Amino acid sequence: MDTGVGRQKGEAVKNIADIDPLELARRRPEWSAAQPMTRQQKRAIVAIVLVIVVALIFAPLRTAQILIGFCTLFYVISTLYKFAVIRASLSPSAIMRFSPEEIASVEPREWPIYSILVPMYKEPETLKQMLNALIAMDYPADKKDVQFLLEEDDDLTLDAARTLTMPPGFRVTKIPPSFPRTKPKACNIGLYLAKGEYLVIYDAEDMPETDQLKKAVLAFEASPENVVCVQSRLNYYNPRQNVLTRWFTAEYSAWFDLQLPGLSAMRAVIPLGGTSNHFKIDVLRDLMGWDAYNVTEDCDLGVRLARAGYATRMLETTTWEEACSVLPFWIKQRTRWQKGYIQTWFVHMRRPWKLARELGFVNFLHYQLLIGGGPFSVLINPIFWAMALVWFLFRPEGVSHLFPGPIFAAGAGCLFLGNFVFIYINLLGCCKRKNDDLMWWALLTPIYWLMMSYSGWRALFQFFHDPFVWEKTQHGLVKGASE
């Protein structure tokens, strides 16, 4: 992929007028969900929407036969694909660790200028703790550069920002107010202004591991040129504030403690998470920054650095959050995330011939599964859930009909085993993180499932609707770091 470089190399600027957010969607509007669709996407659209309606007009059983059995193989794969991730996340290579000990050979020594940004908007109740949290990494104080990146119209955080004593290498970016509202616009802004070698995103709550900035250099340094990416793994202080701060904690532990090592095994494209990601500054200002139009900017991020020819490798430390303990607002939450995944799976399907030449075949079908595969899978959930209901509590004819044979038999081995798979994967993350408590609670994850299929159509809605809403997740709802 031409990355079309955005700013000299090593160049940083020192006024915020000078600095165009929006740069990616100005000067590569092809690769921004600024648009969230292309006039050929929707015309494919349509088509489809009206020949499956044609077809069901003239051959009705036909036609849902051909959609069940398509869905049928969808799940299928899905569920062998899980499998092979799992099975390749047991893999040396599948996570780069680095012991005290081995940290400790390596001092004393220069250690690189490492940028910090935290974007935050209306959030004063989290800024102390995380103000302390990053005053305790274990880094030279002289070579964090941290930003606190707070709207210049959000008063209560800024009120808070000025009631703390930060530390030299410490400052507060005001954000200037313009449209769209997101993370990642704020987070370009503080891209521009950092001084770093390398640079990481924090959000409001979270709480790294004291060494990480170290462990993330080493990783750098003992990684070839082309990693220019580390993620951390995320989890929650608070897994047991209540029944979905447990499911939420089996998911997020199976996600970042199986799936994604496997992932970064088989050398796949690495869906980023939000926070705890840490860059080659360089690179990153090479490629434009973030997507200000897109919700889930990581995702978007990391499907960029695989077509730029750019690697991603997973990296054994943790950074605590708050997982979201509030049903409405976790509803919110999931749906941006889905909503910003068909953002993502739009925008690099508009050339799919190139994106499958950028990511090679392989990735290109990494790509569909978990890029598209993702929203895919909670869309149709409801309706397959239904169908399996109305059977095994009335067994109506006309059901019967809409599975022939081998379709009856693959989809009863993805409603048993499939669902089994998906379940056990959770109660593995639980068990990987010693988490014993929660695995019963991670056996009820089909009533989550359920949850995730209703943010999931609510952010199909939402994407014709209302594209670039950003519906923020509430934190400080947990009082103190552990529970």
Contents of the next structure:
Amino acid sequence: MDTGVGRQKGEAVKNIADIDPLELARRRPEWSAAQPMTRQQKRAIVAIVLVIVVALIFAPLRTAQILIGFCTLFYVISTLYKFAVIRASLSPSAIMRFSPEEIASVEPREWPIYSILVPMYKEPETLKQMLNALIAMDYPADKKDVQFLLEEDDDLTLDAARTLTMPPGFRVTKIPPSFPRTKPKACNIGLYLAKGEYLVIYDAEDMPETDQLKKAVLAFEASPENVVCVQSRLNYYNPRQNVLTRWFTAEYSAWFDLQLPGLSAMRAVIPLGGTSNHFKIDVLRDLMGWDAYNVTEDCDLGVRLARAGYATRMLETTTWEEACSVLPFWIKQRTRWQKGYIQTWFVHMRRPWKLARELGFVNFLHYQLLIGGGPFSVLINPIFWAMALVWFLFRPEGVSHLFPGPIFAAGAGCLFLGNFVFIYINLLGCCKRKNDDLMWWALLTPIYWLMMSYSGWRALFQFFHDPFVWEKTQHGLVKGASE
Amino acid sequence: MLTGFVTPVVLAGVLLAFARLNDGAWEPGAQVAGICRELLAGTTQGRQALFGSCWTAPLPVLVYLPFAWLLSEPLAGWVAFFVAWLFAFWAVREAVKATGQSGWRIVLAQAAIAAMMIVARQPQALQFTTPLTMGLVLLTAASLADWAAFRRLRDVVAAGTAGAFLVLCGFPFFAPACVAVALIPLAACGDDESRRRVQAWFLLGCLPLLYMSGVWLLLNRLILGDALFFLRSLHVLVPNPARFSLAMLLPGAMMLPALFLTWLCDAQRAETGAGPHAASVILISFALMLVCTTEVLGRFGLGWDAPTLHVCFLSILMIVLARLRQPVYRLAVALALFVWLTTLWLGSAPAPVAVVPREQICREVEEYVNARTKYGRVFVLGYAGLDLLRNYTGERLVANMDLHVGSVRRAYKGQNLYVLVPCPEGPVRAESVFWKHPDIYRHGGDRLLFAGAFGTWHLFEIISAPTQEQLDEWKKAGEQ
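Since we've got the form predicted on its own here, give me the form predicted in complex with its partner chain too.
To see the whole picture, the full complex is given below, headed by that same chain.
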């Protein structure tokens, strides 16, 4: 991929007015979700829908069988893929590990300046907790370059920041109000004001492990030159707050402790987690930072890194976050994530051949299964669950006709084995995190999937109607988190 | 590359060539191809056959199904056989590799197992189900042993998953798989930290097997109307099912000393886990459990799968040898000696039994029925029937898994109906028709009149009053 070197390459700028947080969208519109779909993509979708409708009118049974066959094939491949990813996560190369002894052995040494961005919006309650966590980080104080990215009109958080005494190297960066009002836009401003060699983003409620920055530096130094991003593992500090946080923790454990390491071992494209991803700052500036229009800018950036020939590795260190504990907020958060994945898929599929050439064939398949397959499965799941339920309860002949011999066998396999594999992966994630009591709750994950499907359909609707709406996750709902 | 691809491919190719050259009548998918044919046709018979018997278990059918779908016979059988052996050799690699042994030891173990198959010349062991089952047995046993020895999470997952799939390989493996899986949480009890996490080991280790068993029960309930349908044959096959069940569980006692030893080693060792010696004891105990299971099944007259069980037993012992720390040349000599000894254990191949070809039976039955009526329908019973009809393309003969004379009469009103019954010998005794109608082969049954013998099969006509349409037609034919 032609990285189209950013205007402010290499060094920090001093004046916020000189920064264009929408540079990516302006200079490389084809990489940005500013235009959610191109005209060709819209035409292709309309054509596909028309073909399906016409086929359903003239040959309803055959068409339905083909559609179901396609979905079943997708399920089979997804299940096998998950299996392969989990198996790959056992590889020693899946995750980079540094013991406290290894860190101690390299000291004393000169550590590079590390920039830390903390975008916040109307989260005064988490500011103090975040400040304390950053102060507590085991990294030379004079090498920490911390920016709290606060919106100019966010008086609540700005007031809270004024009451705190910030150590040297810590500052508040005010983000001027402009459209779109998204986290990546704020991060882009922070990126160009950053002074460090490396950069990391933390969310307002994050509690990173204290030696994370040192581990990240060692990881970069131990990796080949093309490794420009290191993703830490994320997990929750409030897993037992209610059933939702239990399921959420099980899912996160499986994702960050098994699946992402598996993808890393397979040298696959990695959809970055929203926080605790560490970058080499000059490469990030070359890539013009994050796409301010993409609501999962992290996932998009992971794909752009891979397209540019860079690699991401997983690092064994955890950032503890707050699991969303209220269902409506969870739905909004999950809607945003699903919408962002849909955005990302459409952005990079504008020129599929080019994407395949840049990623390579295997990584192209990874991309389809991870970025496209995720939202696709949550959208089609309820349809297949409904059909299975109707068949079990009423045995209508119609449903049987939709599943000819091989499709029936494969579909039944996915229903009974595939779903179990997905639940089992969550169990494994809990076990790996030593959250043994959560494993019983993970057995009820199918209910959680229903909620995900609801969010998925909501995301699809939003993608067409409000593509840039950022439904913010409410934090600070767990008592005593700041302590 | 050498142990994970080159050697397995070469050895699987050698076994395929050996089987093709040495037995012209060799059919690797003999037991399952007929079921796959029905499944691909989307018939109820296929679904009933897939889940309806603990003796013809679902896993081999499900594994064979994609090959049957994509390829024609006999190519499907050959490819499935080849792939199944690749899996078995991969399992050998995983079982030996776990102890950190080098590539040549793995190659030697793989070659020794292939040599054993060639030297033993057991026709049943050359079915594609044997390597599939053997691979799962090796994975289950080795993972259980490694779990006890090293306390690695991956071994719990591997043992639990392989054990669950092993249950789907048929009744002879029910007890060994259940014992192995039940030992996963128990094996962790020798160590304080592991003991505290017993619920995690239980869920990860035992849940797959419980789930698979539950699905099998559920599908029996949904498809055959009886959750225990697949086990009902046991009531007929053994005179005292309670005693038989107890006897089947007894070989599990072979594992108890190994379990105690694991606890003892665990408690004494400074490192986590009981160590490699305990692993060897567990593997040997597991192998002995398989031999005892074979013995129990044989005593109750159900030793049909004895060759497969013996092959599994010997393979585990070879794995134990390969995992021991010793010079490669000594291992090579030991394995060669072992291969030679297996010929004594397995004995020589039984003389081939002359059987009437399937096509000939189908043709003769069809001719017989066509000679009597234009509206004839022959129900060929059970799994043996599915096998008989594998290459049959006509419409006169149809498979039937669950005979209900009244139902077929209602469904095929006005037709002349026949039932073709296989000879109740060996595994055919377990067919559902024989536990519903024990004397059907010799004496027929209510409304079943003997019509003729075709090979070892007996044809019976279902007697029913002619319908008005038939009477009219006969009348018309008489007038002409």
